[in-house]
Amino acid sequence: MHELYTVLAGYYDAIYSRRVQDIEKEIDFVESIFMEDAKREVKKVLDLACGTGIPTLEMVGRGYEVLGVDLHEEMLEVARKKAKNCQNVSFMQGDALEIAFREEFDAATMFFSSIMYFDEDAIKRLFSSVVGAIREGGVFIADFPNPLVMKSSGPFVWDEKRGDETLIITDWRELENASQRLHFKRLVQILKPSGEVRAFYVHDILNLYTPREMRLLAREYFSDVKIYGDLKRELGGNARRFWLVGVK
């Protein structure tokens, strides 16, 4: 499990290069939430499931002090190398469900659909941890896909480059409709110039939530809960990606 975040950590940015290209737009949107929805000025941010620090470092570049937390040390090793010459950023290994911070941050974030790894019981523990970590008036932001457009599908095949290596990536999805669990499967083949090929298989089980379900779960922990769609501060009728915003 979690091969994408362990043995493939060094290839993560290459695999998600298209998402990396859009990270400025995502943080533009997140900053609009900081300014319009948070009830306090946001200076210090807790970035949960920070991975290799793609959004973490974008926020740091905009003047925020950010602590990135991730379960996988392999991902953090990549993040620390990228942040070697950066100030106001630090990384620590930890489980988002077990963070013990007490009102130390103005905001908490969770990007790249990481919230989908939590089932209903775990997501309640997550919300409880986040509420304890942020200050009064602080905000929690997490993105997740529209489950109504998710279905069993694939395979999708594409390629990316990392240095002189070529990555051939094959994705497919298998959906359990009744349980709203999504089996995300990925085959990553790494082709070296010598002709050597290495292959890694990823199989992660994710949880799908509708905006209504997410709102009902979150409102037990936050004073105000909003769901936005597709980088707009409105839900919209045909959004493909949602953004949960919880205000303490």
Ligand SMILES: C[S@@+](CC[C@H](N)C(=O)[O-])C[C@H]1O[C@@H](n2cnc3c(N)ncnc32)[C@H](O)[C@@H]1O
Second form
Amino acid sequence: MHELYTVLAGYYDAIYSRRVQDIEKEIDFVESIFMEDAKREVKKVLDLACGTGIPTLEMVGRGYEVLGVDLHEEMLEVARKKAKNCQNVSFMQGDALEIAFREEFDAATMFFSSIMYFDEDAIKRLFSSVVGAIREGGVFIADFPNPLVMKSSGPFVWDEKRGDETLIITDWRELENASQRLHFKRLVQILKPSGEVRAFYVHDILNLYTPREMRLLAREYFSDVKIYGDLKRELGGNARRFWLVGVK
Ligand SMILES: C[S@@+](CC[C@H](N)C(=O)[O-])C[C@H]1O[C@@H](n2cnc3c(N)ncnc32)[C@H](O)[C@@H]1O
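How about the form predicted together with this ligand, since we already have the form predicted on its own?
The next block holds the full complex; its first chain is the one shown before.
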């Protein structure tokens, strides 16, 4: 069981409150890719690993019809509540590796480093599923961090609020250079006004990819592959975050 996406699903948006604030800028960039890189008009989007729907609902707000898919029902419950008054959006529980859509979408997205859950074998299955799901000229977009500027680091401690509860979040990152894996460890402590404290520990093992590796893997599946850096449609010298763009 992944506690960040199950028992803590209701706290996800509070933990990532900064991301909630930044999502407009991110989706501005994604829209520029829809317009400049896709070889068809993007109207219908498949948002894989959609979580609580932070990017999903930003795209819906801009007029796209979006289906959000996530492995964890608890995350989708939060997304569905937020989408209560929205049209043109639906959410479905499922594994991104098992989706069986046939050319139903103009674009597919996978945001916030979710692609790091997939090792080389899984990422090939993911690309194959995505290519099946999007139409000719459609585009796949996924962001991932630059492993070449990453170091083992932490603990980093910060706090957030959810209503009258205080969250104390402590993160560590441990890099395994040889296997190109990142151990992401997080302690979430929830302090209630009554003085009660609940604590949850999460340990994720994530896969790191250089831009060259990602390009080589993706070009077996997409007719055109680009890697952009940060929120620019170019690959700058020391970008901290990359954007994979695969055109079918
Ligand atoms: C870091 S969160 C990102 C959520 C969302 N994309 C966002 O930008 O806020 C990662 C999400 O990936 C989902 N996930 C992990 N493995 C998955 C898989 N195989 N299929 C579908 N979703 C998956 C988790 O349930 C979680 O909601």
